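Let's start with one chain on its own, the form predicted alone, as structure tokens.
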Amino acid sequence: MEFKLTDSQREYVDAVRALAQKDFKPRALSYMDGTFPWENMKQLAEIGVLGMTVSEEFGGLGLPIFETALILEEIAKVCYPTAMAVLGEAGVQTRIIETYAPRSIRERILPRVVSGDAILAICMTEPHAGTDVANYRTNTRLGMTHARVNGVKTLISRAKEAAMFVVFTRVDDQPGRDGIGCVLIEQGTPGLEVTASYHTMGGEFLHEVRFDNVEVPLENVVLKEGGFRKLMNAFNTQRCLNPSISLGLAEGAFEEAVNYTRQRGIFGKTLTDFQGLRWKLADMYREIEAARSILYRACASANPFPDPLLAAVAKITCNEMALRVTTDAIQVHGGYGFTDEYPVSRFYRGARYGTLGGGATETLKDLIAKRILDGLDPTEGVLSLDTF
């Protein structure tokens, strides 16, 4: 095994790094607002990292999931709203369209993607249900030669950036999880709006969208009845990608601390000279190299999704370990931390969205659990999972 970056890949990060230090660090607080980082999406479109997840028949560069979350890594280091609108390009949202969408669809809307003219958004989480798939109401209708599609989302980013929406939804009313499928719905069309906003503490906006009858072409019915499988195969992508935010936003936070620590003196000292802070920097960067270890072992699984015991695994870890490195963070800074000038708050809140979006942590732990005790086997113990 080898513990270390290729050329190619350590060539991908030192660039994006150097473009996210320069230009999107100073730009970060700006965008806290909701304002959609377009000038920074823009530069990543030049450097082709919008298109890093779309194969290169389609214009862009076919990286795998390890590759894409070592970018999403440096970009969440800097800018935490630059690297949620970079997963809606890279993550679940693609893979369900060049997966599953027809040539039409994805000669369409991939190439406008790749060069940061379309922004996608995926819609899930319905007002009365969330994790709850099989409760979901939102209905597409089938009919010769359209379908129609009726019911709410909530709490969706991007929504009114968004050129094409990924929409969750069930098929001619069938019950349960085998009756969710997927549909594309383009902005703009008729019954379709975006009816309310809400501005996080991690600086997006997130949006409830409604659809009233709705009509699209059948082609963009992807997924019909009995896809929930194949969504959830695919959603396990974004179970790799959200917890590389949250590793970015440790280490931004890291990073901070350590230059923060080196600067700031007291007591005719530098901060640095107390044990007690060396030891609370010693603990956050050990916590880091843990969580990037389980991630990148879930990224590296991906072939092409990555394996779901795993990917549970590594979101969990990295989640809770975003949260207490970068409390820790602030309390490096003290009073300073506190502030929005100072990263280290913005970081924090950035982390704080990881253990709630892509599978919240608890119906991660009822996955992992459920995939000990039905996997497990007494002779051969922990190689019977399969996840080394």
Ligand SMILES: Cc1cc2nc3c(=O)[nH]c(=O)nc-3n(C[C@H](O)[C@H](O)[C@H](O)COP(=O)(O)OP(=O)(O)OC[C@H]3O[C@@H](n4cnc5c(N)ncnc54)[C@H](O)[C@@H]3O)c2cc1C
Given for the second form:
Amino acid sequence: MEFKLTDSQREYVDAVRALAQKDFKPRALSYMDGTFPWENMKQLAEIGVLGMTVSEEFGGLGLPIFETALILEEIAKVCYPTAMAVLGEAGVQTRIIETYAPRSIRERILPRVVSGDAILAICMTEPHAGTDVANYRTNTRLGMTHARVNGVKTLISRAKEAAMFVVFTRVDDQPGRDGIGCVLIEQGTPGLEVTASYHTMGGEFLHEVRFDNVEVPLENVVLKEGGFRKLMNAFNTQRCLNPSISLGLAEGAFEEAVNYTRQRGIFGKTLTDFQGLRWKLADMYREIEAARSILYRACASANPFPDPLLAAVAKITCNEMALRVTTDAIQVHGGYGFTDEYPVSRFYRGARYGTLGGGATETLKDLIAKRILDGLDPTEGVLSLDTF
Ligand SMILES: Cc1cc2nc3c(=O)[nH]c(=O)nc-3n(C[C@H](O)[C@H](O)[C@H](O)COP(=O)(O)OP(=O)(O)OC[C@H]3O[C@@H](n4cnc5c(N)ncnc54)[C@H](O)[C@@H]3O)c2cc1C
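The form predicted alone done, now the form predicted together with this ligand:
Okay, now the whole complex, with that chain kicking things off.
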């Protein structure tokens, strides 16, 4: 067991940290109105980050999930909207295209992802079915040469900017989870329309997207019915990358809190002189380190996708930790922490997303409980769950 980043991991982290601290930090507030962070994305494309999960064959770096998580963590330390935009490029949608799309589509879209010219969106959530995936109504009917998609998706990130939508869909009206597959739809295809937009507390917009008799070539149906298990395997990627954003947000807020306690003077002392606040900083740090350890372990389990149990545990741990740490960072700042003059409230607002997207806490707890009840041998104890 080696609890240390490799030299190349450290190089990636340092390069992204330098860029994020120098250029993204001063611009971070300007994205809170929903402006898409194109400048940041362009700079990240220039250093190869947008193609970090794309294989070298298509111009990317072909990095494993661990490196991707480290890079997202650095970006989230200064700018949540940029981290979320990058999650779109480096997250599950790229994995699905890379793993399941035919070569012709991969050749067309992946080099554009790497260069930052193509943003991707993933469409799972429906108005009546978010966690209740077995009730998706979006349906793709297969014809001889083409497929036809009908349905509505909602709370979709980057729908206005996306060049391609990775859409979870029922295939030929097959019922239940087993009837779900995946279709790729390009922006501008007749019948695809963004029909509503919602501004979020994190800054970014989410959108409703409608598919009204959208016709796509059959090759765009990358997974037919029965594909749901494969999609969920790939989705474990998101369950490591979403918490890496939570971790980064907590670290960003923590660093702000440390700096603030050093410079704020009250009662003729600095805040660092108050043991109550020193203990708060110690607790924030302790929580960050504990969450980081489980997240890195979950990332290291990827082959190519992470272990579902570790990913679920890591996701809940980081998401919940980030809520506590960002709240405490605001508390340390007193009333100023509630204003836009200091970045801590933005860290909190971003952290609020963690427990909702990428598998909500409650459903992941169900998954963990099932693994415990199905797999825990009382004579062997926790080790029988086979996480070591
Ligand atoms: C910032 C942000 C970005 C997003 N981007 C995307 C995107 O790009 N693409 C996309 O498809 N979706 C996206 N979403 C939507 C997100 O995936 C859904 O909000 C999420 O899946 C939950 O679905 P829901 O909102 O319909 O909640 P519901 O499914 O209605 O759940 C409501 C509550 O019930 C809880 N619950 C559910 N099942 C159980 C259970 N068995 N026991 C106890 N409690 C339960 C849930 O955890 C939740 O707290 C985004 C959401 C946010 C906040």
